[in-house]
Amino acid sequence: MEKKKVVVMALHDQLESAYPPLNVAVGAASSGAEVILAFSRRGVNILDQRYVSVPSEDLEYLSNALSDFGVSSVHDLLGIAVEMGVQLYVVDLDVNDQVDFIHPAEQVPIKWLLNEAASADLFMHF
């Protein structure tokens, strides 16, 4: 059976919008596809060691629903990704933006990222 191959972008880095992404990503790498992870300007912040999750206006309750239901971290999430041999990279990062990986991440263009995304079998964006 051919592999399969998925590419997920994570636009945001809301506790809200953090957390689909890297969903998709754990059960796609569990399916045995290949998984591309990519990280906009807004939604690299969730590679950043010094990432807090925090959800947005109005969805403050989500922390502690998640707490309270002991769901991983955003971190814990991204790391059981990467140990399921998701790849990371980073879209059109600035040279100016000063992000500490907690995960190795390749920098690539846009460009790149729309030709995976064009010969993928699914495409998903978040």
The other form holds:
Amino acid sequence: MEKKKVVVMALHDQLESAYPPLNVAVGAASSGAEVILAFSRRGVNILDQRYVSVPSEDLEYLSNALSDFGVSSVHDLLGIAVEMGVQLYVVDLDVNDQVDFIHPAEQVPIKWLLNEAASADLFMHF
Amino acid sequence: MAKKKFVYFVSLSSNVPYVLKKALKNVEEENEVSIFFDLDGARVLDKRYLKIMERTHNIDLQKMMQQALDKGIKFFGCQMNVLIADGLELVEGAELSGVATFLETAYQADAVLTY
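Output block for the form predicted together with its partner chain, input the form predicted alone:
And the full complex, kicking off with our chain again.
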């Protein structure tokens, strides 16, 4: 079967926005797809060593639910993604000097990323 | 016009009424629609939550969801959803699915939209 190409973009850093792109990336990689996981705007904060996943207002219950369910932390899930060969990228316009990357991520222009998305079997942004 | 396949991925329950409106419009135009509910979005698949919404916010989500199901829109709840630990009382017609089902559906879709 032809290898699928999946491009996933994380635009936000709130807990409820951080899990979906990681879950899709890990799921796609585990099924043998080539996966590009890109971070832009506030999503780039997920890559920071000091990142703590905090849910949006009124969604505080999700923190406890995730913990009770025994779900991996966002950074653990990111580590799994990297181990599975997911390629990490950041859109260079959105990186500030304070980000202390937990995993190496190549900086790319948004145009490069959108070209990759155009040739992908699946493109999603969260 | 050729029939199109739409996939909605909803992780916020507050976005569900809007997504349902869009989805119903799409099926009226004879397109195929699947909606995947994850995290907070999956709350709407719980019968108890729908009752609370109707009581406290005067939103008849249950009616809209039934209308969507009757028109052939497929509802999928994330199999690994954290809310299931609390005993999700799944609405009739919805099914649980894993990421493999989502990917299979999404690869065949003309549009995958996230809310």
